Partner chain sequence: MSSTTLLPEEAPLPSHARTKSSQTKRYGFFPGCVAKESCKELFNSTMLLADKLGIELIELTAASCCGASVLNDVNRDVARVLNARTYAQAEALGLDDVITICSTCTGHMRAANKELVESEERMTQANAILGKFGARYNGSVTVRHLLWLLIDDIGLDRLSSMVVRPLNGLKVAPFYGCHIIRPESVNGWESARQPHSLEDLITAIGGQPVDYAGKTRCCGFHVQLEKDGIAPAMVGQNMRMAKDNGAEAVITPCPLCHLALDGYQADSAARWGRTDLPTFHLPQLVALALGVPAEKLGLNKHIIDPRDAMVARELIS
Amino acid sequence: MATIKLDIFRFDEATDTIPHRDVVAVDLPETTTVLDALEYAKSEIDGSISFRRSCRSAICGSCSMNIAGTTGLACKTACNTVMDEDGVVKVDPMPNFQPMKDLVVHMDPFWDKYSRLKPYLQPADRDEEHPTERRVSPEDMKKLVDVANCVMCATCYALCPVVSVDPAFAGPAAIAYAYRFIEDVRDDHRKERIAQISEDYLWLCAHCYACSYCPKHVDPNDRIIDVKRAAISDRVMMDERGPRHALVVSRTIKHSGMLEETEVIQGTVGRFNVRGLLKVAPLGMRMAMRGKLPPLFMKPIPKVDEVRQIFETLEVPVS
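May I have the structure of the chain above on its own, in the form predicted together with the partner chain?
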């Protein structure tokens, strides 16, 4: 047995203007899950503590919250793994959401982004090849199974640094779920789906892998890369900066073996996009003043032909 001190964020949007914290001590085995400790505190000590929960076994996705500074499912987190030396377990509502009551948040922005995907299969009408149902092979299904495990707990969304500065970004879960339909052979709206998620800032993913903490191992980070590749191979919204950036990086590495910083900036923003270039100019000026501008032209690395051969063999797209 151990004394677990739950340090809980308390707030009620109906009555409070600022949040406060309550520390509730419970005597339980230290391997108790954070959710069970909260349940115990609620039933035995303070019935007003509010949090979402249902299945208690990482299937429903309700109990995601910020635990000891990082977000995860309370039902899947043992107290002894997050306790500090004084036995304190700090619990807060998920970041990137408006708090509603204690650990309960307004989930609307998350659901809105999800419903924009039209998250249901949209197959073509029956045709001669498909007189009855559209079938999917086990191999094709394999690609979708991991994403289908998503329980929409919003852990990835809460951890996403891009969401925290730009709420227009679709977020990891929605992009991973877009992948689930984009790569489903039964669906007939692939291009529309890629265009939709591109409009919702697919290319704003910062490659930070914060969503690799997914409690269900959906790995949205890898699915985001898959959707970007789909956008490039299907040539959807190629005038956006994201695909231009990827393709100019590819071109410079094929050319010199190196990522040519100067060329990448021009190729992404647009060589003749004066307004765009002016916006990146202040940083350029600051760097120039310190004599740290990247070279205008890069000398290719030794044996760059080998690099070019790799690109050509793999038919890598470049701009």
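Alongside the form predicted together with the partner chain that was just displayed, please also present the structure of the form predicted alone.
The text that comes after this line covers the one chain and nothing more.
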């Protein structure tokens, strides 16, 4: 047995104007999960402590919270892996959400973005018009298995720095789930789904890999890349800056083995977009004054053929 000190964020939007913290000590084995420790504290010490939970088996995704600075599922996080040297386990609500009461947050923005992608199959015909069940080959199903493991815990959404600066961004979970339907051979709305998730700022993703920390190993970042590839291969919304930027970056690196920044700026903004180019002109002037203007023409690096071979091997689209 050990004394585990739960340092809990406390706030009730109905009565409080600012949050405070309570430290609740519980005598439990160090291997006790954070969720079980919270359950004990609530039932035996302070019944007002509020948090979400259900299955206790990492299936429902309800108990996602920030534990010792990292967001994850409390039901699969052992106290001895997150407590400090004084036996303190700091517990906070998920970031990127508005606290409602203690560790409970308003999930509406997350669910609204999820609902916008219409998370259900939309086949070409109605079930009653289909003579047999819609069968899927093992090869086609393999692409969907990992995403199907998502429990909508919102851990990736809470960890996403893009969401923190631009709440309009769909977030990793919504984009990953969009991939699940985009690649489902039974669905008949592939282009519409790609267009919808593109409108929800798919291309804002900075690929920082923060969402790779997923309790269910869905790895949304890879699925975001797959959705971007699908958008380019299907030529969906190609006039947007996001696809243009991705393609010009790939093209310049394949050409010279390096990022040709001058070419990237023109290709992203648009070569004939006079208004857009004028907006970035002051930045170019400041760079020139400080001697940081990139060369207008980049010479291919030695062994650039090896770089090109990588592109060809991975079948990276460049045009």
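Rigid core (definition): largest C-alpha set, two forms, superposition within 1.5 Å. Values in this document were obtained by computation on a predicted structure and should not be read as measured data. Positions refer to the first chain, counted from 1.
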Note to self: At a 2 Å cut-off on C-alpha positions, does Ile310 qualify as shifted between these two forms after fitting the rigid core?
What the structure shows: yes
After fitting the core, Ala68 CA displacement of 2 Å or more between these two forms
no
